[in-house]
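As a starting point, one isolated chain is supplied in structure tokens, in the form predicted on its own.
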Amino acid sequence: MNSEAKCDKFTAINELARRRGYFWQSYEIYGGVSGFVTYGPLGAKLKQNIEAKLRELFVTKLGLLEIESSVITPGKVFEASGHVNHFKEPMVECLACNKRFRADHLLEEYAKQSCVETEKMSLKQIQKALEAHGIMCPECGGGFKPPQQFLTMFQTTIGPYSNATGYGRPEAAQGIFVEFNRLYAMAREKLPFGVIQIGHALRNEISPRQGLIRLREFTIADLEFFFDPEEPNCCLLKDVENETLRIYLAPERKACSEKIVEVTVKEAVAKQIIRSEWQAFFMAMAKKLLIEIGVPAENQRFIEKLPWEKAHYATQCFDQEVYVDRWGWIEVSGHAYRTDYDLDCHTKASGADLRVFKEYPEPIEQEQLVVKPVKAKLGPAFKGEAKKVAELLSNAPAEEVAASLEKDGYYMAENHKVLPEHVEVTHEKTVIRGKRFIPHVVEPSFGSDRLFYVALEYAYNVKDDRVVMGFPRAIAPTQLGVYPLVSKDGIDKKAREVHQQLLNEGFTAELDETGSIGRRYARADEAGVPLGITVDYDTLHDNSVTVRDRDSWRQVRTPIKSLPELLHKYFQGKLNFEDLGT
């Protein structure tokens, strides 16, 4: 497809999403916001299919957690996770109109290369590039005031006072993590256990110029799975270990090299393409919920990121791609061992204990270097802040404290000098019965607006000059039209009959009356609805329907007592439409 038919087959979805309310620009009657759409109608109900699905797969089936909270978060978490120092991106300004872009963005877009790297580069170096570039403003042409870095946080502040700073939360991530304490008892203390949360999220995107893609605010769905890093092998590996990856590997991708690796997940973990078993299976489990929504395997990859492109957190990554027409390769999941970075940021910066406790089988009995503060000596040396630090001492690693004794001749317990007459350091023998640590995380990431962008486009086809969205029947926004052959001679009531009984089942179904049979086809075809029920004269003599297949335009006939248990089979995928048939 060339670049004229790309582009107008993405403005002929856009324009059939705004008339059919799949989604629109938001606040249009105000000129728009770049960054908010809408849901109308049968995007909303697509939009929530698409999230069920995951459900379905994460929750349902593989008995994950899920919570939901707040999306305004005080800004210590975020100071605590690193994201304050590191969600920026470079930002220039036009001198001419005054318009602000991201200048990466630019580079990647308009300097015509297979291969900018422009994470690992300085502001200096992207303004160089630029010039080097001739890269112009792409509003009025103007040039640009040198680059600088953009928190793209929300800031906000909480409550009347100022210096109560908080964020609208670019990820989910840190709900899940600053509750940990709470989860792992909810999860009966055992890992490993992993906890999801679907919910919105918000970035201060600088130019968001990519529709659905790239958004201010979106529903973002993180999944947490916390594991023993001294057990790390993944129980559920051998249901995926022959689903075969395609891989984009850091070697070919800094050769500028387009060549992809197909390895079964089993070859991935034993290679080391994959360093970890959980991020594996997580990674095929992403292939199958793309698959389940519409997109084949082979317009599917997993990118591994460069050290320089990698989150702060993550020490290794893998974007999971899908190649649009308009766009191109696109990320729709994000896949990072975040190690127990996040666990071990807040629970330095909170004072709270993180960590699990892990039994050994059986008792160690080993002689332990202990440190003991010397009360009487604390009280008169550091008076009303003797029993802070006595806590102190107490949690400070023995030998890090008697090795400072030894060499300096105090210990700094935070800002208060400790010598050697404030505490007693001798050797006991201890019964050891486990130890506590830090679980480790690999987190699978969705983007829910992108993957029902990538929903949306897939299912879009024309057949005899009429569109036809073909959603798979499972996250389908409709899945039933009703329709009276006439409206007369009784046959309008029966239909309204059939369609409450539907109902009454549970399925999503629409009554439309309105225009000719063909029309009202065409209508339902157009919104993806899967089965088309018709109610026609013969239905008045023997109780049967018509029932459509929305891609085939295939017709069978079917009693309408049957319709309850066949209806639930098929959408189940246990039936084929010709078996709907009698």
The other form holds:
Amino acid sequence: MNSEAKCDKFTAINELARRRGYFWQSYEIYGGVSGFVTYGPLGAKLKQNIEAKLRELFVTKLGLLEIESSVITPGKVFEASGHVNHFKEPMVECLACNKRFRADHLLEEYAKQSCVETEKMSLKQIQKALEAHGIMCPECGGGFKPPQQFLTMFQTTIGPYSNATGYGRPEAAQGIFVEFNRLYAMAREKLPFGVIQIGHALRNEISPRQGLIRLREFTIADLEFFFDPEEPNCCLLKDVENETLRIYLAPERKACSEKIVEVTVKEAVAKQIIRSEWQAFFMAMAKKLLIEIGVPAENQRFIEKLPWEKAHYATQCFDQEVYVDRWGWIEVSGHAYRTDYDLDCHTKASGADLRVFKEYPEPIEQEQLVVKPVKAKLGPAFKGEAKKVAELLSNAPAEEVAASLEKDGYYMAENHKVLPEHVEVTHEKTVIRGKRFIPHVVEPSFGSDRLFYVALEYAYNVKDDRVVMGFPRAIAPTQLGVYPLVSKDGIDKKAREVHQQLLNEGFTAELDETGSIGRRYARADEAGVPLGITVDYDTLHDNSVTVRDRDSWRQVRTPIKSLPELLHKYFQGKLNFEDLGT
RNA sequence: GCGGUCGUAGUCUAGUUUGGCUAGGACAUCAGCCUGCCACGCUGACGACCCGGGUUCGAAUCCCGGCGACCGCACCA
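Please give the other form, namely the form predicted in complex with the RNA, since only the form predicted on its own has been shown so far.
So here's everything in the complex, that chain up top.
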């Protein structure tokens, strides 16, 4: 088992995960469905702890706002955001060999059409274009069935009688954008500010096959950070400016070079490698997060997306990648500069004003020509049409109306003849105190399940033919194991007391009294329990216990009464194992 | 969806070619004994042939269909 484990960690981890209750494929009794997993007791706790780390880093320390919105989303939202158009692909199937191809890719390759062109084409246009260019199956030369769209969002109907289309959200971000006005109010109407949402998202993948890496239902952590594009400087950049980032840049990728540049955050910004300071900041934070869940810096990198790889909303986009045994580099987070794309789309589609107001340092005074309808005269003159005429006058450019009155002695508001007596033309001074604009957004987006998987893979160690899950102590699902050395002579009773005390202190602690002590240590190692507390014969005399370190297997001796304080500090990272006793 | 490989207790697996099973083992789990710090002592218990159909006196084994897994193709905004 262990030699195989070295060959393929993915297999070993999946097996361990099932056996020990980290995660497994859902609905097994009905044969299982791929793309859905159940997190077991250890896994659920580990995932919570990883998400707690995310919250600690972004919510607690940076003061971002956290929200929770619904998964089912009215169709209008994703029509506005562009997902309905972009979350589907036109595909054709060969009549002869049944192979499937992306229709737009075929046109790009054989008809030399740009992806900008194919993007806009309807299915019928695609079919005609395929026929016009005589494109046949690249595999066998056969003809194609009519093209079909594959929508990768889960579609449903909201309510029993309505035919309102709803979608399972493929990202949590839109839940933030649509609530922008309220959230901006809660941020005390100040930029910059950020909102995070950690929740389930759904994507109907055609064929998900890589365990936790590609799921149909998964947990996403979308962070939307709003700022003024005219004040794009990041006030927190100093905190991370000397962090180094390993980046695989787009030009290198185009040249098929493997070259990774290693730059500090400061340099990346100065050299415009990363065009948004806030994006650079969050990339540094993402690196920190991954280190905290156990992935060393040298096994992380950022990869700049090529133009055709980028999401429809993004300008510059980086993926954070982690090296894993089975597939090499896999994406764990995406960092997109979404500009004002989403808020602009929702402004246009909903009619709601999602702009923010920015006061100028000095108010600007302007003199403006104003044409005011005189209601008292309009009424008798136009009777029932008066209201309409007034409206037409208000909407017409003042200069045009004034000029016409001056020159011709009247102004035609459609077919109504407006005379000078009907209006009052004045020069008014207006004071413009500021302007309205749509904030820009940088979005770091983490795949929680992928973070979970890489945490498992980097924790996975084999020591003396035993599996030891070396989770960083902050994310370990179980913090403490409590063991009676033997189950007799009152030692078992004492161990239960110690266990209860530790639970009362708020630790997650497991009591294990079966089997030999070595077996229990081994079992705890597989569950990644950082510390073992063993009650032995000496405990009965002097109230001290041994504390065992999961990673070094060393032991120290400590009085029971000092355990709570020492252990709290240990799990906060303020003490090392050696400091826990003698 | 396509092609290849595969599907036996919680896990790993023997048996499938050549039908004869009351399906064997190991680890894990549970109960009891034993215990003096790293899964290694003893006794016992629990527990499986992916689903459906067919062939046959008899199917884990052969045939067909379905489901699922792994690899490759495609897909992964």
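Numbering follows the first chain given and starts at 1. All values reported here derive from a predicted model rather than from experimental measurement. Rigid core: the largest C-alpha set superposing within 1.5 Å between the two forms.
Requested in this report: Verify the C-alpha shift of residue 127 between the two forms: is it 2 Å or more after superposing the core?
Outcome: Yes, shifts by 2 Å or more.
Has the Cα of residue 155 moved 2 Å or more between the two forms, judged after a core fit? Shift at residue 155: below 2 Å after core fit.
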